[in-house]
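Shown next as structure tokens: one chain only, the form predicted on its own.
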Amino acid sequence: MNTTKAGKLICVGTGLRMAGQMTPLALSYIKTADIVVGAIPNNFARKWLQEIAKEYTCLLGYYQDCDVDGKDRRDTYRRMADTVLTEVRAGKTVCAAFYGHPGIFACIAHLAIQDARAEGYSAEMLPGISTEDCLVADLGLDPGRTGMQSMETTQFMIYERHIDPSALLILWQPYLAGELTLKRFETSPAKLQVLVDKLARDYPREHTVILYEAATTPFEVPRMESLKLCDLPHAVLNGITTLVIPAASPLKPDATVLAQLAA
């Protein structure tokens, strides 16, 4: 017997540069859902979604919560997810649209899907083109060549992570480096220096790193700014900046394993 309730949730990604980066399936759900709940920062993309959706609710205004002194941004994300769930509980087919990939640095989608399924509603996530996809294409990097490590910047800073300098390292959200209060959207040169000092355990301070920002409209070009690791504390970091650290040393053969394989 099917016990799934009437409401349904589909979380989709619109890609970074929405024109040409949205899958046909995601577009179909946006057009046919009873309501689209969106967190799309680009004005042109947001207006386009409003035009093709039957009904549209924008979540961006919730970020004003973060301007309230002492407000934890996790509470804001929780309120966004609850807004999505309210529509699902009303028995609607809800399409929650997020720029990029809905599951990459988008905890709202994960919260909403988890809660919807726990309450007996159908919920799924469709992939979208993410910053990582654009980064690989724009910078001409092949993660399969040296391997790739990927983690959030503050997580890397505050936990004991074992970095392999012979592999590509991607650090997400460096503009929040060392921000532990979850109440502000910024870092500081002093905190970035702490990041540099930790990275310097595995990389030369003169090692070239890249600040990457994907283009979000057909009129933009991606930011691909090379600089020395030691100069990072004085660099301009935006909300969409990603720190890319190419391999600093060659791959070292494991003689023991090679001997075992040869045997």
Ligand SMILES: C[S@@+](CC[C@H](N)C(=O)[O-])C[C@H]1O[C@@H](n2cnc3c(N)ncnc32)[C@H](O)[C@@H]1O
Second form
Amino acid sequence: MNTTKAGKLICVGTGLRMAGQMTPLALSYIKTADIVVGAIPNNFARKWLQEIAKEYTCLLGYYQDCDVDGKDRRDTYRRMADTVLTEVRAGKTVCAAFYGHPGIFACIAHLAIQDARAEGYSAEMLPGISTEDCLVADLGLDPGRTGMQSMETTQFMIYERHIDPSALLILWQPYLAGELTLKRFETSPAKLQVLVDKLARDYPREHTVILYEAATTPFEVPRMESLKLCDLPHAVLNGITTLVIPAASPLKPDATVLAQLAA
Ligand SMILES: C[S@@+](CC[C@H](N)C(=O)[O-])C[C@H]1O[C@@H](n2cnc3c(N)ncnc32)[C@H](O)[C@@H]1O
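Could you please show the structure of the form predicted in complex with this ligand, as a counterpart to the form predicted on its own just displayed?
Once more the chain from above appears, this time first in line as the rest of the complex follows.
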């Protein structure tokens, strides 16, 4: 986008594992931007960015908003995007840094880019290495083999979704399963049982699922814990856990289409 307005926004991803999963282009913006505004939960990764950035503002404090009466996660994300925009409006080149991919299950970068462009500023997103990239590598799952469905856990629970059990299913944020207030960061065995019951419409309760956590430092190994679907309510789910549900049935040929193609 051509714009003459001073102030520019570049949203970058830092990958999941500290150092080494950031693209050279993202790293160069982090080093050269007037200011880096970051939401990086890993302490080591955040300290490293603070050291290499000219100036660093941390967005994580806004999560305490959720303790304030009447505020929910959407208010928090809005305030984070507004903080990014304030720096752009001040005429700075702003690098907004998020872990993983800045645009995958992460609305702040999308909000900030939309607003910046609407106000006439140059704004772009650079891709980063996301959870899905890491789990494909660690678990050795090729989405091309069965196809892949990927969605947020609570969204899967509360909406009518048509799940294909012959394809891989990735459920993000299972630690928030069924959390409808948007104010708490937790689930419960009862809510996870509701999730299991919904999944059991398409999968056997004995089906093996995987709790996946990519390593976030070079000193860790990934968590790749297999368990039965029915045991999920009592599993340990952390903020960085992703639920991976491998295909439960073989691909079924579509006889109608095959006949049309043969005609
Ligand atoms: C708000 S989303 C952020 C995703 C991030 N933007 C990305 O590109 O992967 C948070 C969810 O991502 C997944 N996630 C984040 N870190 C992870 C990790 N180290 N291993 C596995 N999944 C992770 C979990 O499902 C978590 O609840």
